[in-house]
Amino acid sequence: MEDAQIAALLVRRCVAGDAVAWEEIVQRYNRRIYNICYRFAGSADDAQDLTQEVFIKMYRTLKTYDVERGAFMTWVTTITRNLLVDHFRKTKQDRMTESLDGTASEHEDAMPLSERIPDLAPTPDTRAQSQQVGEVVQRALTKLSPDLREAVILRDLHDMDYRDIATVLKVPEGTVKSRINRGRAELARLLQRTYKQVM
């Protein structure tokens, strides 16, 4: 059976009340939504309080999702979206005050769920370098515009293609390449200028 057609499923199940059906939504979901969150707000408390919001947010307007209007995925990642934008308004003054160059988050050393799980094969000064790495790319990633950072994370992270992007930020397809040229430009010039200070 197709991602699709279990993804309908699960929510038909689910919108009838079985319980069973919803926890498989969560597994199933859960680390993506999670890492899209954490690559948008950098922070792992943050991410996993907004992940709950947007299972919330999900489990009340299941009864919404229309299986001809679109991918299961796309209806989620459009939920997590305008939670996330909902977010960044919010605490929009917050950041205002905070210095452009200032440090990206208080746990510098938080790291997504994905980058939690051990991982033998690596040398651990290998995993300490794609860690450092990690934690560079996502300081930049913060210090992008959220049109930019959203639609560079979108593709570049969760590999969504143009058009499912297209409608999860409601802007032509257009819009989304630029923004993802635009981003992809400045995150290289941010990530340029960081490897320079450091050399």
Second form
Amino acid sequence: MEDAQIAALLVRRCVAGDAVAWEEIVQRYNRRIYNICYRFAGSADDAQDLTQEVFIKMYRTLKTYDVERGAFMTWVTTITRNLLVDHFRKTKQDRMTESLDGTASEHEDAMPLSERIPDLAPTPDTRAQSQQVGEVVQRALTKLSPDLREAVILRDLHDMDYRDIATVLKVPEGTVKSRINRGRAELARLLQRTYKQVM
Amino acid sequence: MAAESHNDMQCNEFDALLSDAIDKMLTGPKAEAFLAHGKTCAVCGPLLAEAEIGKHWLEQLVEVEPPAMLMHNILAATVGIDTARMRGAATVPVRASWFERMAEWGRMVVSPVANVARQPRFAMSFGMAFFSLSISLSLAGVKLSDVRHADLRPSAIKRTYYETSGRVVKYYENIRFVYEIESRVREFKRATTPAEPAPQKKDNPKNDNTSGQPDEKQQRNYSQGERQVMLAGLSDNPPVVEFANLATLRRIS
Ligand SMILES: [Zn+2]
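For the form predicted together with its partner chain instead of the form predicted alone, what are the coordinates?
What follows is the entire complex, opening with the chain shown before.
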């Protein structure tokens, strides 16, 4: 059985009141949703709260999912994305105002990423080193504007195709591609600056 | 030819093909035109390089492990059922935990007693038993507040148990001792009523112990026989009981 068929069956069982089917759904998708939330929010605590919210929303609206209208994965990702947008709006005042305007580079000049990462010197442990690199990339990612960030997360971290991303983001495929390109390029610029300052 | 074709491509066209190019989906003349434009355009050239580097950076981000409690929390927040329980109900055959087995055993032992206790004629007896136990405990110096502040380490519980049971036993022995004196006094009175004094019967009951057994054991056996007499004649002369009780308690404790 294909993933889509399994998902459709699970949803049917769950809507019929099968709690075990719901547990199966949570088991299958919690990792993916958590990762999307974590990469977007950049905080494990926020990711945990958001993932929980996504599943609560899913549980309440599971009846409205229509198999004919698209893959369950796309539906789940759309719910996740919508909640991330809400979360971003709620926390915008606190910390993300600059990146909304697309002035991330100006923000970078004011507060270089390297200032927040005190030590990027190579360590003997390669695992620790790659973890360190991961942290630096994650910090740069959360500095991208949310439009660019969500596009690169769905494409480069979750391997979604452009059409599905377009469905989730409710924009044309061309816009998706453009955002992905700009997101990748912006990330490269942020990290280039960081490593230049450190090395 | 190449120079002409890259001139044909506009920056927006280049941008539209950029992701396909990075995905290595671009082939043929389109790919050539794309690369040609990238080599000559001051805006698009760096964009291609940066996008490729950015994609490379993103590949460094590995999937993170969700917190261990996440799934449990989600299930608790949605269906409100614990994962293990749901799992147990769904797949695992009946496998009672140690605690559940103990609880079941407890129910088996307690339920017949509870059924009997529910009958009105026994309810009164249980009530009286409970009442006398609580009186005994409070007189023995066991207070509820002490229990509340008790040290609950196993060693401390063991010690408290022995101390408390020691105090209760001691108190009971004292009471028995008092009752014995009381009944002896009553017997003595009865004996002396026909105006014939019997001074040898007025001995301390403890002096009767000639068996070599501890006093307590003697008194226990003895008081069981004497209690009937004592209870029947309890209302006869309360002041004597009162006096003997207090005096003896003071002396023993
Ligand atoms: Zn150009």
